[in-house]
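Let's start with one chain on its own, the form predicted alone, as structure tokens.
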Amino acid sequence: MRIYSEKTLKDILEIPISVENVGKTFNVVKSVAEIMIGKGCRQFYFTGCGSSYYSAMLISFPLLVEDIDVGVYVLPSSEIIMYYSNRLSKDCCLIAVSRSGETAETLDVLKIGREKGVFSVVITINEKSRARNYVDSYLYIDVGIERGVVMTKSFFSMTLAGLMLTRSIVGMISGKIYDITSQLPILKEYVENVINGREKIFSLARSYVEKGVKRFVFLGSGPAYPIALEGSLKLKESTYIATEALHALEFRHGPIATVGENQVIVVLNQDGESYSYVYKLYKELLSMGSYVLRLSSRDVDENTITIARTDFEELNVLSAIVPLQLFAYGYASALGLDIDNPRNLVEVVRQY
């Protein structure tokens, strides 16, 4: 029998060592945060395209929720180009995420930022890219190349590096100490355990294929919303089936009408401000007879895949992307598809 998607699986299997490698960049990341604070940045724009945009969304979370006086805006690169470029000025800081550093829209945003005197940073796993020509700080995250077209290892690694950056910024503004690096061993151990137990996730994915499920809804609140978006995207671009992602409690406002269809509702239910609200929704969905797959570290039951338990909510939800990546891999393989060669996708979008 043919073995599908070896490249993508190898990328996922390298995430634990990527956690270590990202941790080694902390001093460099912290120095970039110091420069940004020294520049007086109080307006932060985060941007990217596709998975990199969802990464930027999660990276922005610490600045959004902590009690500090800053403006935070998270937009796809194309939207900044078409509608918001006039908002960029020398008083802003721009943080872009791009696996290749060559994405067309993101490069153009960086060019606009350079023309307007914006202090800009790009987070990338490409050591040499054209983005170097348009940024003040080039955060190269050395985790090796990504073999697959679908972003897995790079999403995790760039997001983790970005969270180290924003937590450092928050700490410098607030005067608090956020020791995010102390939590990396916990994160690494969690990912290793998920990878070692991946056959259970593959088996679960196969079971849904056997049941004829071809629709998935991903729900997340707070920092889990970008992971819901990314989990939905991973499954969609790997298998071509219908998926969508919503803010968790928005499901009651219309989409709940789809309960009764042959679908799986994936609920991200991390410990945090949203926990009790999302857990209540989860129990309601179970009582309605839905197929529900829950990711959480609390109240674990037979429908729950556990996620990491660190001191940072954003790290816990980031950990959830690993079982979701493995689930997409297992579902695609059960369908006989090859994630390494997804239909219509390219590694770098060079025009728009």
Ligand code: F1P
Second form
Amino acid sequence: MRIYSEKTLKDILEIPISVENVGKTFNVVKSVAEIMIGKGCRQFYFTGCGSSYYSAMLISFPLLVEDIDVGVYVLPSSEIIMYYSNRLSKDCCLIAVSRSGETAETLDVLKIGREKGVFSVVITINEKSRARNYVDSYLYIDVGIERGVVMTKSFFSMTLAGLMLTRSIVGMISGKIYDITSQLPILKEYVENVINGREKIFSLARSYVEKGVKRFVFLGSGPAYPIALEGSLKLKESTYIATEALHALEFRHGPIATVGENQVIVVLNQDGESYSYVYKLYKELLSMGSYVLRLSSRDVDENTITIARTDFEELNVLSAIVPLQLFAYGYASALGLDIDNPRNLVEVVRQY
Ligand code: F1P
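Having seen the form predicted alone, can you show the form predicted in complex with ligand F1P?
What follows is the entire complex, opening with the chain shown before.
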């Protein structure tokens, strides 16, 4: 297949080595968690823009799902600025995700946080950015530059680093040990296998282009919802077609009316609390004649792309973004679009 977009593909191909590099930052990440706990942080705010907001959403999952007494709030940076900045105070910790560390809204939230005495951390792959002036901890994740405009390697790496941070925080509060680094070789091997088998994903994407499919609905529950959002955005910003993301079982409450249209329903069906509910929905959608693309590590059938199987549900769903990134790349290439230069997109939004 002719390669249109060298830069973005190269970024994706670097995700396996990025897993290793992120793992090397564990001690630094753990020390940030220790500072936060030492400060008595129990109100955690997560923020970012675009893909980085979805990354922040997934990063917050361990604090939301584990039985610990904390407040967890996940908001786009713009919404904090416009509606919720009065909630920030010295009792809060703010974790911002930003590939560039230069996004206007995210910088402004960090400035507000600084004025209000918030303990703030930014997770970024940019070693030098203005965010450094407004945070207490600058979590620089050294995975090399991202060549493309759409976030791929950076999304994966910053989210993985953020999950090491929040799992460390949960462990320190609950007294439990979460050994997330022991699972990184499994994650790395999974991503390597997906990348080696990428032609299969490219031809699947091409087959949908040939069927004239221009509507995709991404469904995910629990930690898979941010990945549904990111998978939806990746396809949208790369190919300009109509995509949306929903909490999986919400599909029955209205959107199911679209079944019958020429669309693909992408079902993230990771092992965990939601598995059987989402699997039941998947079977229903098949019986209704939908095109369904399922991502799972269980009950693998002809419609299923396998995802990683680690001890952590949030890592398993994070692994699913790699086939979805490759799918977006393959769909865009089949349309003859250059994902390296997506229409109207900029690498950094510097004003709002
Ligand atoms: C955030 C962001 C990206 C998006 C585009 C514009 O950037 O919205 O999510 O893909 O590149 O910027 P950042 O704050 O992560 O640098």
